[in-house]
Amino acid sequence: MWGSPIKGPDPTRGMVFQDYALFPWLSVRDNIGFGPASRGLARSVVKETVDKFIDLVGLAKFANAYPHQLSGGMKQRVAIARVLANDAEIVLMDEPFGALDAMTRERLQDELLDIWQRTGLTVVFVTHSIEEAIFLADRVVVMTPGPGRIESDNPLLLSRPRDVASIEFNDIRRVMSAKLHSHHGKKAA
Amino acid sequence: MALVETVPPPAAVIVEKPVGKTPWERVKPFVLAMIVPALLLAFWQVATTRRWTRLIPTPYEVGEYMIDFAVGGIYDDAFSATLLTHLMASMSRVYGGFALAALFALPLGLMIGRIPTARMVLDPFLQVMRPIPVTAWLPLSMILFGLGPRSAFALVCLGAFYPILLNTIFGVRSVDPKLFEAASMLGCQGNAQFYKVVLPAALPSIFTGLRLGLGLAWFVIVVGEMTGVPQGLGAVIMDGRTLSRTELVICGMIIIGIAGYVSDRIVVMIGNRLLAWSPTHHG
């Protein structure tokens, strides 16, 4: 990554899991502070970092709530804030919306775009949904199934906010579908 | 779009129940809980006054004896006003044996749960030892620890040991693997994960084990005090049995029941405090 090989888990690559994998025994505040605290930063520095990112994702009011008290969207925001607070430069999201109903998924997509626009974060997003890829991504990488190789790399120049019902959107969707025609596979954005 | 405006109110706020319960709602749990004891008491009363059995005293006699047992002044025999002495003796064995059991079972459980070799060495042995009831250990315990309180202590400890051990192992082994990945990703690796992930994640299960263990410690106190100890509620029940004083036996049973119940409620209250984060852990 950025010229250096990847050797193992590293705080600069944050991961947002499908079910967020928040620590259920920690409050929102302590979940976000987990990384900085693990690195042995001073308590005041941890607090400052947590305050900054808790505000960024709009959860200041829920700082002391536990994960089971939060909605799916709020959990996602905690998961993102958690990796941001740990100095992540790139966030990997592996089908984070895979298990959700369509309504919730749309709301979370909007929230993700909102955070992405405010932070300028790089997100690698794995999805099986062509529509999701086109709605979110600047760049869509189509993967072949097992072994996962890159089938094609497609920059998306569609302006934002994107409308899934627009003609342009559907043109792109048609092209992408064709690329997936022979191999049914994943797309990364 | 401002994020804050899209935030639904948290479950924590909604959960707050409206104040101002009706008087009936307030006393309802108590009234419902009293139905079965009241029926039992009524049946006991009828059975003894109609002389279906001559060996069991009436509730009134037991009640009277209970007062004498607690404060004296009615029969003034060897057991009058000794309740507190016996209760304290039993409590010291229950809590002492429980604490000792926890002292062994917790580290052992964490080890068996975390280290595969320890599991392979110890688990088969413990699984074979586990079904052996505490009663069966009584003779051996008296040989090993002698007649008296040390034996009682050992038996109570044994009774509390397995639930603590097994629940600790279960708790440690059933930590969501995703949480380890998440911790690694956030820079918490190796042994630090034990304190930061394993222990807190296993805590609800460990707590259940402690609660069951303490319950069993009360459960086996009578067997534990069959070992020839002069004081204790178990000893009182055994004395009542040899002297054919059934009212004494029933008093002992009631007190063990109440003491065990109160001790469990205290543990549950502590648990609700410590495990407020756990949605499934409210007893």
Given for the second form:
Amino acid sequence: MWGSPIKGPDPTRGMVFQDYALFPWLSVRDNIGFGPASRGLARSVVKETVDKFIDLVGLAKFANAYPHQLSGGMKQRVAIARVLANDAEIVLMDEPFGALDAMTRERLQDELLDIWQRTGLTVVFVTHSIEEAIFLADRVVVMTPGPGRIESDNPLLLSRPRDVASIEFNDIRRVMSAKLHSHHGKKAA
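Okay, that was the form predicted in complex with its partner chain. Show me the form predicted alone next.
Only a single chain is listed, so you will not see partners or other molecules.
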């Protein structure tokens, strides 16, 4: 995959949206198994895959529930599991926790880090939250407003687990905030 031109959709690239994008007529189990089943995998392989990712995201008790029966955080965990079940090597996440309450958002950040550590998955995570970017990322790319250009590319050398109250974390937060807001007052070229 790496170094090859992208010519169209591919199960190795997954997308997690802010609005969950689940199939409302499918159960949690069927939403997660949709990709593997569509690729023609044997039923036993689909079931094994679904069971693995339902357990990974902690939704075993809700495997037969439908999206309207789930909280926002649960829906987002289903969306993440669906991408992972499809053998994604890279996941693009567009403000996936933006619509969630603060406690659910923090819990899902921790769960995403756990999934990342267990799978080695590459995640490109779009967020407007400086704190979320620093908490989750190994590298933060700050973009300018439209047309979007890279303002700065910032590797984070902060050890894990990260403490949002630490001096080091907040030093980085101040630097990132200054970079993010550096374009204010500049005229577009």
